[in-house]
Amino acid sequence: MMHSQQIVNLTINAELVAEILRRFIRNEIRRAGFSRAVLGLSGGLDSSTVALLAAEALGPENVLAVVMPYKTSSPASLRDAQLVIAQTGVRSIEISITEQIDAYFARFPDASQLRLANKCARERMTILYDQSAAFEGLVLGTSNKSELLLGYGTQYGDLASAINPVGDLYKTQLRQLAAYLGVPEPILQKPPSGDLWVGQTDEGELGFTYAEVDRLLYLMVDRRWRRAELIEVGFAAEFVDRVATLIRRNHYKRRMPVIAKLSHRTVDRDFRYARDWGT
């Protein structure tokens, strides 16, 4: 029996993909009338290399990165930010959301730790689209392939943007990409994080790896196999299960809201055109 090691392969052609995704960040933002492009800065993998893309595809003047840190931010975070702007020159400014934030909550001091993470994810967007509007720019997605699938982000928080350079890649590929680019050392070695309170983890809170869940969302949805298959080369039942229903259960964050249709031709239904459809 082989197993799932001998199967997957997740090695990209990193020179190959940093081409495309240039010319798409380039082709998606001047074909809705752009030349800007803004994205929020977490100084984590994602963000970073999404930042060098766009500062490589646009010119490092037509790119601001914006900077949200909350009271529990992680100080290395925030000098890991840093280290990108410095490396790639794009426009920058660094906004807190601890005050705002702190506000809210002081009316809910029993909120739990998700409320508060959702909340500053969704409180970062609203200040993305109102810099992408003082910018004349549009917003950058970082949210990557296993994110999307796993509903590993907040609904119109991290989730929300224009165009996502990133998102049809799995995070063991956007790694290896990463690489190529030469996002900062420091970056590319510490473990995966939303930074959302004080020593959170993306893989602590998940409870696996990105490298094994990967390997089984290659298979489960890029090829199609089907339980059996994928318990027969390897992967526990429980393990497979699991995925399939975050995959199920968070497919609402990959689509616009659902429209009760009452005319013969709804909106996202029946009155589909593509993204630039008149452009």
Contents of the next structure:
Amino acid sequence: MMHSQQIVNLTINAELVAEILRRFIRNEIRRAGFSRAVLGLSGGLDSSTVALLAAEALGPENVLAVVMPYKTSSPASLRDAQLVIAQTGVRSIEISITEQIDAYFARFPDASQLRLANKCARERMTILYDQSAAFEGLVLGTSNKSELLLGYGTQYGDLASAINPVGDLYKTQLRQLAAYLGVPEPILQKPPSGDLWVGQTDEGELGFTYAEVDRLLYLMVDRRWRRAELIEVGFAAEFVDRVATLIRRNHYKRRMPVIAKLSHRTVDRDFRYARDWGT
Amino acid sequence: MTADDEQSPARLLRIALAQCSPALGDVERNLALHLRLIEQARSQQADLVVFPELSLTGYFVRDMTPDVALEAGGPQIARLLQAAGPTALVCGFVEEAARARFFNSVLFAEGGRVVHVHRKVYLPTYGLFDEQRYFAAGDRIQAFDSARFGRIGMLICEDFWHLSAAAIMQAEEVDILLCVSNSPARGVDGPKVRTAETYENLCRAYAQLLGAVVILVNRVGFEDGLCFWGGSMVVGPDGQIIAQAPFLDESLTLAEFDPLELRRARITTPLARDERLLTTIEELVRIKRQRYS
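Form predicted in complex with its partner chain structure, per the form predicted alone context:
Complete assembly follows, chain above in first position.
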């Protein structure tokens, strides 16, 4: 019996991918009538990679990296974000979200960690969109395919963007792109983390590694393998079911709000135009 | 190509591959793009200039389909024919036909008139594609005779992936098999985009099997995140690439080929001569009887 590790090869041609993504960023931004981009830079792998791509695509002077720490954010994240800013030469601004977040939760002291994490993500989104208006640049998304499929992100928070260059790359693949582009070593080496609370890691919170889940997602989503076939190559049934459930239950995050249909042509249903309509 | 070729050395044919990035749903802007490239092609003495699939409208026209549709005999196409002058022209458009039928069509024009229109037969409606929702399917796969290029068969993108379409063109004994496409990049694990690899394989195989020149013109640019990879090419009847446009970049790439190469290739490998067309037809009729009775 073949094991999934032998079947799945998530290797990408990073040079080719970088070439396509730089062009994608340039093209989608220019056809919308802009020449600049804004992104939230956490110092993690995904946003650092997008910062490098955007700097190469648009020129560093046309990219604004917004660093938005909360009081519990790790100092290492800030240092890593500074590494990327120094290396790329992109413009940057640091805006702490501590004051407004704490002011809000002073009224709800019992709020869960999840509420806090989501509120922080949405606070950052509103800042990014405001900076987007001030800088006259489009907001770049940094959610990867693993996160999008698992729903590991905040709707209208970090999932919100105008264009997302890395949304079709699994975390494992994004890591290869990051290495190719020259993302600083400390960022490549550290475990993925949303930096949502002290010591938080994605893999600790999800309960599996990206290496494992990316192999499963690839076979399940890209190659349409069935449950029995996945178990056959060594994935635990509970793991397969859990991931399938995460994908399904979080699908709402990937869609527009559901609109009650009344007329013959309803927005997002049978009123169908490309986003790039007329450009 | 014709008996005349055997008597006097044939002039090389110059083909301009207009690998462009049309605007989505902006016919006026695309007409201007065509006029510019036609002028460039003429200044480089091209005998034929070929634009990609839906070059006058862009690919994801969706609900715009009725709004961007043209008639083959309409004033916009007439402007292009006039601009092309002695240069033959191939371009893609949304064709409005009788009773509000819209086709994904490609036309061949020569000497100031439209000689042939092919309506895409195989409308992909799977994965990222949604063409049957908007277009009526063509129901003819036919070659035609041109004044200067011999017998030509035209296919559009997905048509090219159907072996039957290529087989019909082989039976038509075409000299040039022309495919216009809007092929989006998928598969980035290899040295080049996977879809580009497949197209190259098809072009080279068909050129050799048909003993014909294969011309592929694919667009570049993006639409809603889809990357069209370009890589347009001309392949000789020996399966070798004569000229290839760059990947991803807009370009007007000139290719030259010697029509006598067709004669030479057919002497070396007379596949079309040896084709048992009646056997093929009889077998297809048998299959039809078995499957549909």
